[in-house]
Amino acid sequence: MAFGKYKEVYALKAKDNAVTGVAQDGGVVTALLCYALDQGIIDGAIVAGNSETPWLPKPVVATTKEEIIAAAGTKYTISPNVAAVKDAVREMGCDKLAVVGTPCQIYAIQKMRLYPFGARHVPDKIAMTIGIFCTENFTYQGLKTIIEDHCKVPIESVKKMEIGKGKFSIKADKDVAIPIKETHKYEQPGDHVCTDLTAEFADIATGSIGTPDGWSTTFGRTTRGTELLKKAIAAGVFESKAMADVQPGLPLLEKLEAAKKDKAKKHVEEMKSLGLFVTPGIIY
């Protein structure tokens, strides 16, 4: 299946102004995780928050709706949420913890669910897996390089940056959009072997290709990521349409993973007739 297994898909738009005004896109996964800290589904999240450095995350454990919208919006580098899993239910008490990640990040959740070494008793602390589309992200020295001396911003002056058809755009004192063949160089390396635009492993997928401008395309994955999803419509979190209602829709998304699939297993394969050492089982 073109974007991994799924039970449903929806577009998806919160409708809470909190939300939307310093939300990416739909505002899905910041709406999800204050409906289900609401309602006792989980008791904590782990989110890409803000550090004293403009626009260089790091992992906050949120607790409350306050934090959990602090930390809305994507960040174009990595912020290590996984390491903050032991944490987050060792030192902080989580019993239902939401941990939302990039695909490589989910995928390190499932693997700490099957192979729990170092982390035992940690894992089943997790309720809900929140992944999100990724193309590519950059290391922080590439991302500032992309904004001061390609955009001609300064960081701090950035007060959102986003990545879409076909250019990276940031919002500033003025707005600024380049070609995104202009970021490929900042790329982090693992971004070439990687296979996973669209979270395959999460119980819950979301991000911005294949809906409309403020619009977010959204997987339930699993029986657990599908029922949340279903109880949050149902409650009027979010404004829905079927996929099918939709432009461009799925089949953008469908053409995009395969790319990024193909560009993947092209470098894998160029990485092993230089004898460089590729890691099993990373192409799926």
Given for the second form:
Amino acid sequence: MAFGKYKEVYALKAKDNAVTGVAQDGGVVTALLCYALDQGIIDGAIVAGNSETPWLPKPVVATTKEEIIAAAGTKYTISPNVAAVKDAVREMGCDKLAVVGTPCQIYAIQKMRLYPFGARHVPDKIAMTIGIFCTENFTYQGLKTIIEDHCKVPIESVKKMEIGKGKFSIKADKDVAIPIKETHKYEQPGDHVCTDLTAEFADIATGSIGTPDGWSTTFGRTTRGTELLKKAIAAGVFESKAMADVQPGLPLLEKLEAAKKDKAKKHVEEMKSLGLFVTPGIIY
Amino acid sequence: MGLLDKILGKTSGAPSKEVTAAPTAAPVTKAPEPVKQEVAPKKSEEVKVSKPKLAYVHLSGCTGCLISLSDNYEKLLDVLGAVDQVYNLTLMDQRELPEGKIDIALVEGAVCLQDEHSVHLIKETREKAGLVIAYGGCAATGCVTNFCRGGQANQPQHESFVPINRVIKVDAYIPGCPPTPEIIYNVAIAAVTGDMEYLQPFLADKGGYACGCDLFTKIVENGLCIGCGTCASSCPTRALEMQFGRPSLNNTRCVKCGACSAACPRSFLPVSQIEKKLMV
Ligand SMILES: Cc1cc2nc3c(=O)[nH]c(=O)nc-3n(C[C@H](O)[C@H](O)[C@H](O)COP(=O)(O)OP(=O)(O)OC[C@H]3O[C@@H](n4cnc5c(N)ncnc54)[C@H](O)[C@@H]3O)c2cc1C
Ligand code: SF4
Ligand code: SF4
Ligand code: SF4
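Swap state to the form predicted together with the partner chain from the form predicted alone:
Every component of the complex follows; first up is the chain already shown.
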């Protein structure tokens, strides 16, 4: 399967209006973290919070529902979430930490659990990893240029950004959408060797591709991730549908993931032909 | 000794220059459980490996590496129980390396070139030990001892300290200042259970010397960095700060321990191990 192994997959939408009002898609990440915190399954979560600079995220160790909700929504630029791991465990004393991240950040956490080179007393404190799908990410300067030069809107006035259906769209005083093609040159180069769209190595992976607007395609990939999802669904946190019953469903996800893997393979070959270092193990 | 042959077969015989985290052809008995769980070494009759003779060779360092090893607390007994410790200046009443062959030498600290005893000891270690592991920053890269300028009482002539690979051939490196208790535990258990796949990234022909600069020459300047922040959280001296999604190095703080480069998901990515050990 192109999008990695999983135990369960659902189409989900959070019921809580406080979550859906601010979340990017189905509010799966925010609602799940709040539920896990309530249930004592986690005692903190690393999320991409807001900084003083508009749309420049900063990693935050959220230990309350308010902090989790305040960090909802996608920021289409780099939030170095893994940088906060040691602080979360060693300074804030989290014993059961959840980490939210892009697929590449999930790799970093999982590598850290197996090879904790500089992560003393961290590996056994990672209680849950929640991966968000990712096609590409932008540098902050790149994102700012897309919004201010291409969409012609001041970045501080933007309320929401979205990528989908071939467009980069923003909601601001006026809504603007530009062809996604225009944004390609602002992608960070490191993404071009990335083979993972669907956070294949997270406990839970979620994203919008595959489900209708306002819903999220959500995989339970490990036992602990799947158990959390099942409990939350049973507790009524989500409206839930079978993936087979929604459009466009998993075939689209499979197609896009395969395309991402192909692209990465080609890029890696190019780098190798130039004699450049390429991360061992990155093509799988 | 089966295990040692396996490891040495890998370090000397392997023609491939390329570092790989992919499964190797080496016979892997059984992978250790995920780090989260208690991993007890298997009973000796199952492993069919006699206890390796281990020498802990202590050169110029701060003893932090040894302390980190003992910070495994009760799990330290798993490590010590798995080996036959024949030499350890700090923990045992034995002043010289014993006669005859040693299987594994775990070396902490850099070699002081003005200290004849250190130079002899590391040479003797190489002659006697099947496998020499540079354990921790000082042995691997010189680390904090790089900054020594001599002139101190009571050995003012002790000025230049070099990583042990400047004097002898090294088979494997464990970076970090100090290496975390978990990483040394994992290496020990992997060595005892014959988990060659786990040990791959530590082997000398796969690299070894790593410092903050390598993040830039290998990862950032190569267009591979994705701004995850792992390097910053791995740094013991907070020499790295994330700025606009890239690490920024304060090189006056960097002690060249190598933890950042080793931890970066773009230096190597152990996909098949993540699949096997964590995706359960
Ligand atoms: C750069 C990027 C590219 C993406 N590309 C796609 C895509 O191509 N297809 C797709 O289906 N989905 C993509 N997503 C995921 C999607 O935008 C949503 O984040 C995801 O569906 C979760 O929605 P939600 O309503 O469940 O999350 P919410 O409840 O809104 O929570 C989102 C969580 O993600 C965290 N977050 C936000 N921005 C970042 C960031 N930059 N880095 C790390 N964490 C962050 C927030 O702190 C929050 O905890 C992308 C996300 C990012 C950050
Ligand atoms: S495309 Fe890959 S490397 Fe780039 S941000 Fe997304 S998950 Fe990370
Ligand atoms: S930057 Fe930090 S982690 Fe990296 S080598 Fe220097 S001291 Fe070690
Ligand atoms: S650890 Fe992450 S942020 Fe640091 S250099 Fe590597 S990819 Fe970049």
